[in-house]
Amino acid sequence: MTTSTTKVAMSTEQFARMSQIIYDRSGIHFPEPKKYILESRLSHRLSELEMDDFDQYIAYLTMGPYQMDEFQEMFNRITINETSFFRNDAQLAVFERQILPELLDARAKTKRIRIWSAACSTGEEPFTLAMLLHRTLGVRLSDWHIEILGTDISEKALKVAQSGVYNNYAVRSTPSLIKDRYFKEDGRNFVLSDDIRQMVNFERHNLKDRMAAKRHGIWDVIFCRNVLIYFDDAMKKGVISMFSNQLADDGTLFIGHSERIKDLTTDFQQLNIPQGFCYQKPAHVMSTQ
């Protein structure tokens, strides 16, 4: 029986069904070179189930009753969500001086903005834009429909967004204004007002469900920042394919400051705003220029 000090060896064969059984459910694509990552993250979670090798841990991920359940608890174990509140401030200003303004222009009859935050990990950037829209729009915001929708596959992040309370780290790069106006201290931690809290809605999604993202109808802005790297290229193709089928004519794609889709798709053409890291669809480009 192992221990909590004991790691697991993982052989080639083990790491291939793993990695293979990430992937299928996913989108995650473990390489190789990141055996070690499966080996070290996993190994404490076998000794917890009294397993001696990942050969019964397959089985059991696969065949047993719990299997989902307990894919769940491997997939919080094997990710890092790692964010923060005005994460990129310099995209996020992009975002709120340029294509929000722009947006409130476009929607001016309907007064409904509809933004999705995809994988949004434990929910400070989907917390982030609704505090810049409520900046934004001041006294007006009660004349707008606002809705705004963090998912994220794994429930274990959910639940810390689900709860607007954080610690110091996760608010470590919001300015003192804005953690003076919509946080309260807790002690040692930081407690997201009810304006704030109320203008998100959350909900576990996998971006490999290409159905349940179209239940949630189109949006006008779609954030999935610092995700597509973890996905190869079938899987970006996939994702990229179907954020273009839920995006509005002129809706507007941002994705993370080192990730790239020039040469994945031909459905987003990227804005030329230095910091932006922002797509739309050919189509809307070439009719604004």
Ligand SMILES: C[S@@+](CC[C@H](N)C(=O)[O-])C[C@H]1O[C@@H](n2cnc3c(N)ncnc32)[C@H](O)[C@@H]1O
Given for the second form:
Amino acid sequence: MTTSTTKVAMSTEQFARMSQIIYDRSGIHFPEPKKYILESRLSHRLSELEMDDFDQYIAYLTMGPYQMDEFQEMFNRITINETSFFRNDAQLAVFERQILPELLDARAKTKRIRIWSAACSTGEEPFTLAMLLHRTLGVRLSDWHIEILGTDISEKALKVAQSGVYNNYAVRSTPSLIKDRYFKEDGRNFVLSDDIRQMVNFERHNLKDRMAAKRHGIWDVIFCRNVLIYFDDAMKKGVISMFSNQLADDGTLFIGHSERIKDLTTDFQQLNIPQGFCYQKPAHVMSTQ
Ligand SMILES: C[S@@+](CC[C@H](N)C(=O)[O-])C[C@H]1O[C@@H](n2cnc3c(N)ncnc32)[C@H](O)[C@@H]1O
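Would you generate the structure of this protein in the form predicted together with this ligand, following the form predicted alone above?
After this comes the whole thing, all chains and molecules, with the earlier chain placed first.
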């Protein structure tokens, strides 16, 4: 039996099988140099399950169709959940000052806006978007039906999001005016105001699951930042084509500043806005779905 402090070594063959299992389920691509992440993050799980090696864990994971819970446990441990409020503020300024005003004009009749923060980790991204809408709309907010959904594969991350309680690290890039307005300090914690919390819903969603995405309908804005970097080209293509299906014709897709999709799709065209990292559908793609 292993102890919680013992790192269980993973052979090259075990790594090949584990990384294939992870890829098949989530699209997350673990290259060989990242083997140590799986070893260090899953060793404690092996210990909890009183398993001696990764062969036993692989057998357990692949035992049958009822292993959903163990996959969930695994994704809670192996995903990289790095995020923060107001992450990449230059890009958020593009959303707030250019994309959002146009969208508010375009939806002036229906007064309905739907925003999806896909792979939102612990919720800082969708809550940031809620704050931007809150401050832009001000007293007009109650006239609008604003729907913001945060989704992630990690239930553990979503639990933090649902608690609305954050530490100093999460608010490190948050302007102090915003901190004063939307958070209450409670000892070392920053507790999000109810106004903002109630604007966002959270749900577990695997970006591989097109059917679940379809059930959520059409979005006006999709933020999917800093997760495509963990996928290979085949998975990226699948996710981008799913976004193309789920985004309104005049909708906007935001991706991370270090991510590129230009060579992977003709469904989206990058907007010529410095620091925007945002995309819309070219005319030939509109309303073809
Ligand atoms: C680095 S965080 C990015 C958080 C946020 N979007 C941001 O940019 O600050 C990446 C998130 O992607 C999630 N993730 C990884 N693979 C996923 C998948 N197949 N489906 C949904 N979420 C996934 C991870 O759980 C993690 O929380």
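The model shown is predicted, which means the values in this text are computed figures rather than measured ones. Basically, rigid core = biggest C-alpha set you can superpose within 1.5 Å across the two forms. Residue numbers count along the first chain shown, from 1.
Comparing the forms between the two forms on their rigid core, the Cα displacement of residue 67 reaches 2 Å or more.
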